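We begin with a single chain expressed as structure tokens, specifically the form predicted on its own.
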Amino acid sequence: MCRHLAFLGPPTPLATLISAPEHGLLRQSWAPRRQRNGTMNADGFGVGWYAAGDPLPARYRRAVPMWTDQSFADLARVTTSTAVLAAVRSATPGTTPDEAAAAPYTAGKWLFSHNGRIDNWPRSAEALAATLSPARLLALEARVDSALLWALVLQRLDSHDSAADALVRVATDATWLSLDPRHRWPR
């Protein structure tokens, strides 16, 4: 299971944020505690923030473990912000290993992280990627669970769904996927 961390507050240092603490982000990668799936979450990371005056978000994502990125190191000693969304990654199977699997997600001013699986993907999924519309499939960063929940909320914002709202409606939809052995769910 993927490890996140999500901040707002006043002007911090990412390093502050995520390797500093005894039980940080970068600690989580090699030693997390309650690991349901997996050992380490060692298939990635990413961190996505703020920088003062700017609207866009800034992303630092490698397909690597965090723990042996040592340009990050430098880049979160000196990189301050009032936003962050951070993740390390444990693939669920049958995923891509690419630094475009690895959250967080964006696009314009949105930041997008998840967290658990989709099981048996990408087979029962299919339901869920079928609501899609064939530009923004083939548009997807990875193949990845986390991505098509990514593509799913950003077509409810794009219909105009508040961000709660297209939240609450794909992470809804999703649940009843697993729940539902035929994939049918109420719409």
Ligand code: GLN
The other form holds:
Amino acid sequence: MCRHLAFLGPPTPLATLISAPEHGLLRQSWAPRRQRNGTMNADGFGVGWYAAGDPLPARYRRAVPMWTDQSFADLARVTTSTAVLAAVRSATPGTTPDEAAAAPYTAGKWLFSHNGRIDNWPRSAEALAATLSPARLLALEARVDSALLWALVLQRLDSHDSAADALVRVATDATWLSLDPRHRWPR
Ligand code: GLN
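Output block for the form predicted in complex with the named molecule, input the form predicted on its own:
Time for the whole complex; same chain goes first.
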């Protein structure tokens, strides 16, 4: 599993949240604690944050391990935020390896991160993918289960679901439909 960080609080440098803690995301990228699946989180990383006076988040993503990116170390030292979402990635087999697959995902004011995987990707996700509009499927940012889940959440947000409802419904659908691909919609 990847490792994720979500923060809401007083203005805090990204480095204080991510690099400085003994078991922060930086360290967890090469020496995660209590990780049951995978040994490292070296398949890229991403950080999204909200800056004062701007409703749209900023985002920085790379396909390389966090510890190799000196530019991020500098950025993290001088960038302060009150709301941050970040992840270091352990890619699910068969998914896109590039930066577009690294969390967090974003659209408008939203940031989204997903921990976990759809087993037997992509075959097991067929029924789930069929619940996404063809245009959204074609516009998927990366061939990865997380991007599909994010597109499904976004589809629900655009249909005026609350954020909580969208997340719960997509998580329920994903569990149900990917457990047994023979399940068809509506159930
Ligand atoms: N399945 C997602 C990916 O491949 C997240 C993986 C994870 O949580 N380890 O990026």
